[in-house]
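Okay, so here's just one chain, in structure tokens, the form predicted alone.
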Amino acid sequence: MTELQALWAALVLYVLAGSLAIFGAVLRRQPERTVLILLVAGLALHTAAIVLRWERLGHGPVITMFEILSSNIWSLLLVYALAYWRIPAIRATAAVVMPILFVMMGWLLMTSPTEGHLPATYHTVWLYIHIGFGKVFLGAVLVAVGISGVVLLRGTGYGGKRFARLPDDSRLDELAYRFMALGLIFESLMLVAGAIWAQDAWGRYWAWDPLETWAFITWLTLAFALHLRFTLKIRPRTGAVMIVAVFVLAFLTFFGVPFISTAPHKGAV
């Protein structure tokens, strides 16, 4: 039980983060000190339910869905939480980000914290390194969405004040494609490390099974944003919706393709 309480106290933490930076924008304050240690006391005690978790199964929050989203809720939040303390002008986007955190906390809460069994073909530190780089593509991913957030509910009657004190829209758009830019060396990497892996355990390096395929179309579509990004030079709000756009695909292939997919490949057992 020591492992799911530190996980639940720290899901309590993360709520409390998120209420606060949510509020913080309707009343345009900004608790900026409070939210980043509740984001960092909230990671330390989810880093020691996950190391709890994998000490007593022997292996990684790689197997069943309840480990996937853990380890993703962690993931994103930690790469979310140094961009936060790097960059004191996307602070005010956790009032964006947060609320998509919640679903996935909620989802959790939804799921069994059963043990799943370790298949053979995931013996190997490739499959630790593919996982790696694509949770750092999906966080850098979620601080471009929460940036394009704040400049689409900036060209409504609703956020237009409450995010004035950020910078303009060319420069929050220009910051939000570094992150997508970033998200592409990263999901590059994994696609790269991901056919390492399945040539190691399949056999094969490529099979266009449906996790293979839909990751394949969210790099291409990553891509093609950052193209029509630099060539087009497209309005902030444009370039934000094509942001949106690719996470929920992004989204959609790491939690979605794994409730259809019959493949050995299918990303949760």
The other form holds:
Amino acid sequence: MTELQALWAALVLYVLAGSLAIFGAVLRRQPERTVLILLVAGLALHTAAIVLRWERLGHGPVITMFEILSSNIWSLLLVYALAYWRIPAIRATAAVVMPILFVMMGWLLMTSPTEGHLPATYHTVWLYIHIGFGKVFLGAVLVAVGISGVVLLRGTGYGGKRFARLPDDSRLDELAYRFMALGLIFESLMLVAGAIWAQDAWGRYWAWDPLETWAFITWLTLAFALHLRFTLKIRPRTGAVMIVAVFVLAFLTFFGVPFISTAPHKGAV
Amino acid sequence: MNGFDGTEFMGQTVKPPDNPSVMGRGAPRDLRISRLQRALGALASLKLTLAILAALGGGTMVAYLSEARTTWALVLPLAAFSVNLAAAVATNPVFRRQTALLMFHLALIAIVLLIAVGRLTYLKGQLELAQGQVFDGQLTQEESGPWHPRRLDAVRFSNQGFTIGYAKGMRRAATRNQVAWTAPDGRPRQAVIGDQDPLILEGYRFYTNFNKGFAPVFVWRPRSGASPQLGAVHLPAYPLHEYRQAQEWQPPGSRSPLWIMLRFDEVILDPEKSSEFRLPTEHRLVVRAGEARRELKPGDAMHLAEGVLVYQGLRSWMGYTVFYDFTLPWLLAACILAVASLAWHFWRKFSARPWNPPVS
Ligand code: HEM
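To test you: the structure above is the form predicted alone. What is the structure of the form predicted in complex with its partner chain?
Full assembly next; the chain just shown is listed first.
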């Protein structure tokens, strides 16, 4: 099986898992085991696709938009599948999380899988450390977004009954903010590792280039959300909106800024 | 305790005075202290923290989007940040109960202060050295903080030549530059540095950069009888200015500029295959002085009105970026402390209580 065939097969399995989760929520059924098996099988094929490409090109999936999207879909799903497996109470959040990943998969299908050139500054272990931390950060925020999505949907007439079986809003809010706390730790690690790398690569640890600026704004927004929550005792629904805001900023930082930036710091993680 | 509102101090509640008019200059000591406490409490307000975090975000956007000098947009919120945080650390009892949280916030203050000190004392500059040339403290471009302790004059190292591979499509790979210097113990030292591996001397970090090219070297013997001088003319960067390998140059002490151009026919960096930066095997050096024009080979001399120019041969030159910021290791330590205490804080907090306790 070639690298691309493995990838397309993985995407098919993800779409099946996601569709099943969405139908499950709509029809109030819980095909949880099947969803988990499909996700794990998809991840296995996806891992094979990434490994094959890594072997062929001699570097990780970190250069082209195709590689960046593919590796982020992989890492987001890995983190989400772990949360899905370990915390059965929130499995219904898959109906919120999978559509977000569908958008990324659609985008992946539209990008060209041609190879890029690994810049000289990428020959360092910091590349993988920095990117690895970033992936855990985004994965943690994605799980929080899934939970927040449920809280927000419940506020509408539509979601009220369909997500009735999950724990109540204040507990979901607590769990979502635990994932945001994890996100804060890993985003801080990502920023520090990035600064160490930038010092070596460009002779400065921080220069407010577009990617750095947007990552910092995301970090501040996350700090703001945590403080807002204990200072003003906001309701779970407001907390959920803040989590979605952090995710949107993080998403734009990872996948939007590299398109408009002309700075050498191209690498969308 | 959640939501500190400025009325709690060191764990004890401070009651507002019954009669505010007694708070004048002659107010009893404990009342004056309580006024100080209230002022500190207001500075430590967590609602203020929210406003400051928002202002810092706004300031970052202003600095990012505007072309003008916008240091204030970051410095003002960061100053407010430090005052607010310091006041909270001093007065908010949460920090006395939760050591990890305290350590995290103290590390945040340390990071802000270290960055401020770093900006006041940093230096960033550029320099170029021909092969064999010794750095003499001179930079071609520089910017620095007002308190930079200028110690560059004490730094000496020489460029011993470099190699740079290019992949197909003229993609630059790693630069390996051999440098030599004398260690403080008097022993000669050598190292290979690159774009990502600096030479660190006296706290200055020297990195190679993408700038490099060819440098014809001359001996200039002035007719005035002054002693002969060696001069390396750095032609525009190669391959960036591949078709503009010419430069005006004024020999030391002379009044008339010379125009120098390097010509060669061979392909040095081939976009079709991988290659390596090197000097051309054969070249001509065209020198123009007013109306006079000569093509020189190594060893040739050109007699001019103000002296004799002897062409020694072609070498390469390398561009360097130099960076000084003594706060770097401290900043890294503060960052590691911040992240570790943040992780410790959340670990303790979350392991103490499940997120979904069973209803009893
Ligand atoms: C002006 C600056 C700041 C002040 C005065 C401040 C003050 C405080 C205080 C008093 C608490 C304890 C609240 C409680 O448990 O009741 C706290 C918690 C916290 N702060 Fe800050 N803080 C500041 C800036 C920041 C920043 C920039 C971050 C960056 C991420 C941050 C992250 C946190 C975190 C993670 C917690 C713990 C939240 C939790 O346990 O759920 N703080 N802060």
